[in-house]
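Only one chain is given next, in structure tokens, and it is the form predicted alone.
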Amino acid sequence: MATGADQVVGMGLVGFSLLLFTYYTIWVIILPFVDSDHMIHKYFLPREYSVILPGVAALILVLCVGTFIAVVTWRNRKPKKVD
């Protein structure tokens, strides 16, 4: 069972997910249909951030799975037996 410490980390990071989401839609989906001179591109970066962000936050997740797998292997293995 989930302590009540633990419920209100995972409540924030849905609203940090729900808050980062809605956003990411905004700029990518919606921001191109407005005028370019409106106030509301003044809150958000520039159109290719919108590729760039997401591509290097993946690398970043490759590479921090890849580095846990390899961590956990690593430690695992057994060493050989010397007859």
Contents of the next structure:
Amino acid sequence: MATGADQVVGMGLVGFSLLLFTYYTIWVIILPFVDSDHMIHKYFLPREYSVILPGVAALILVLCVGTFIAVVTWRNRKPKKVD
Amino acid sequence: MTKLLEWLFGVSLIGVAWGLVTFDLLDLRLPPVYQEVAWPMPVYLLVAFGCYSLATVGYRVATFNDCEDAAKELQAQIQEAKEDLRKKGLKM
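Next, give the form predicted in complex with the partner chain, keeping in mind that what was shown is the form predicted alone.
So here's everything in the complex, that chain up top.
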């Protein structure tokens, strides 16, 4: 079995993704069926944000990946040889 | 039919079904609750898939089998190789 930090990080990832999945599922699928005057609604943002926030997150992810590729490519450029 | 075509066909069927419900193209006049649930569905499925991937990666990191003896043996061999190469003149 993996030890120490590996287990903590791994289980942390599992826990985080379970939390995220549960919150998002309640937000998208369960809330519309709940009466609009139930107090659970105050724990969730307006419904539009359930699409905007993942969209923004995906955009930031793509920007980070693109920046990383650009930086690595820039660092490995070699000057053209002149014959 | 190739696998790509099969997948594209399946995805476009689901896409059409989603579009029909979200934009009410057939004037089915479903109860608005179902429209409310349907329109974020593509984003929801992406987020769900992302969560599943994250959980799988995390779980496999946590349960990966460490081989302590093999690790120590490998470290010893690395040291041995470094010494050997240093003696033969390779600068580290």
